[in-house]
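The chain below stands alone and is given in structure tokens; this is the form predicted on its own.
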Amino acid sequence: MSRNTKILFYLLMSAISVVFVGPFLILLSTAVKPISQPIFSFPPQLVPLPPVLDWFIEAWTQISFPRYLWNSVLLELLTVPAYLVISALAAYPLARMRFRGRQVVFGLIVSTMFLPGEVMLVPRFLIVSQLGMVDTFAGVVLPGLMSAFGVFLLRQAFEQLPRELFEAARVDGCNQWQTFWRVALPQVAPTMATLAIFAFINVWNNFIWPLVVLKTDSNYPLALGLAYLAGIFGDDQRSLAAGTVMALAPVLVFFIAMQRHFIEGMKGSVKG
């Protein structure tokens, strides 16, 4: 790569970074700007002078922010571990076991990836309603315990494992369950971590389904609680920005904690 090409490459990457990171920097700057400093000015002033935390305190106290935050955390704890286990249990037979109709089953599962989420809202609500789970956390969690994307990603990861690994497990006397749990599952840990990140973000940002199922305000997750923020602080962009930053913080912390597995997991799952 020539010097000019490198310079052009780095300029392009810098421009793309600004496009992706810029909105978050503006949001963070708005959340800590004092009342004396205008939000909309030309040229834009990103640096707050001086930075204040008043808007975070206001957003925390004006709505039931701790309650909504706890509801979101509880939904994560109920959904993500079960989602990973169920996806792995569905993906392993499709990747490593031979039975009639295996490809048809996999094709049917993958085909659901192309369905818009809105198409499934009514059937899911009817099922949850028949099970008596409306306005419960179980009703929110149940439809999210399995997805075609999770099965697809883990099936690809299981297929990448060497055949000799399974032959050695059989020689050591492992049955199918022991081979899955003790041999195969630890080998796809990076892909599981990648899937956990996607599942965490999906559950945290899920708005439509909790809005359909939940009726009681005290059961709302943080994504619905932010709608209250928009209503209460409709003209106060600073408090609204502070509440949004607090809602984003857990997602960023979780991603940073898991990021070293992310690229490795994606490479291992989509190869071949």
Partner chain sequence: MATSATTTNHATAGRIQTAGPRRKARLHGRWHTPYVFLLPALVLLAVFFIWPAVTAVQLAFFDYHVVSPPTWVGLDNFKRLLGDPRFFTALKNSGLFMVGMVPLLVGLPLLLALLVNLPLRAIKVFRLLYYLPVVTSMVVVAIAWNYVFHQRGVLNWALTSVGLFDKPVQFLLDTGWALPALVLVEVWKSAGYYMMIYLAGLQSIPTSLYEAARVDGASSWQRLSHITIPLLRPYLAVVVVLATMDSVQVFTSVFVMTQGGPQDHTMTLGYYIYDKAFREFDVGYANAIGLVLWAILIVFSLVSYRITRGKVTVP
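These figures come from a predicted structure and were not determined experimentally. Between two forms, the rigid core is defined as the largest C-alpha subset superposing within 1.5 Å. Positions refer to the first chain, counted from 1. Compared with the form predicted together with its partner chain:
- Superposed on the core, the two forms barely differ at residue 66: its CA moves less than 2 Å between these two forms.
- When the rigid core is held fixed, the Cα atom of residue 208 travels less than 2 angstroms between these two forms.
- With the core superposed, residue 224 shows a C-alpha displacement below 2 Å between these two forms.
Show the form predicted together with its partner chain, please, because up to now only the form predicted on its own has appeared in this conversation.
Chain alone follows, minus partners and molecules.
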């Protein structure tokens, strides 16, 4: 590729970036705009002069922002490790053991992919309320601990491990549990990492399910807190934007740190 072609492609891709990043930049600019500067105007004034941090303090103190943040963190801690363990436990026998009912179990797990969230929302809520879990974190967390995606991805990873590994483990006197925990699981660590990232993002961004289950606003995670915040602040667009930026920041940092796993995960999950 010639130097000029390269420059052309860089320019094209930068122009496209504006479309994808633009709304976030407007959000950020609103969050640091002084009160003297209009939020909306023709032509738009996107550069804050001078940038101020007042609205971040406002958003942090006016609503129970730390509380929502803590709830989100707690939901992550309750969900992600359990999700990984449950997925791996289910994937392992499906990949490496032969037993009666294997096809049935596999078929059942596949069938969950055909149960869309919108259809399940109402009946799941009824079940959760029958179990007395309305307005509890258990009600938010439990339904999300098993997914066909997690089981599939790990099953595939376990299947690809060399047979010799398991034979060696057996020779060394490992039982199935030890083979799983000490031999197989460390080998699929990259897949576990990918799954952890997807799970983290999903929990952080989940909106509808916690909204339906949780009734008390002090139990809200950040995504719900933000929607609540949008209602409270109303005209105070700058504080709303600041709160939104604060809710977005952790997930962005996490994503940027982990980004190379995403493409690997996509490769692993799409089998044409």
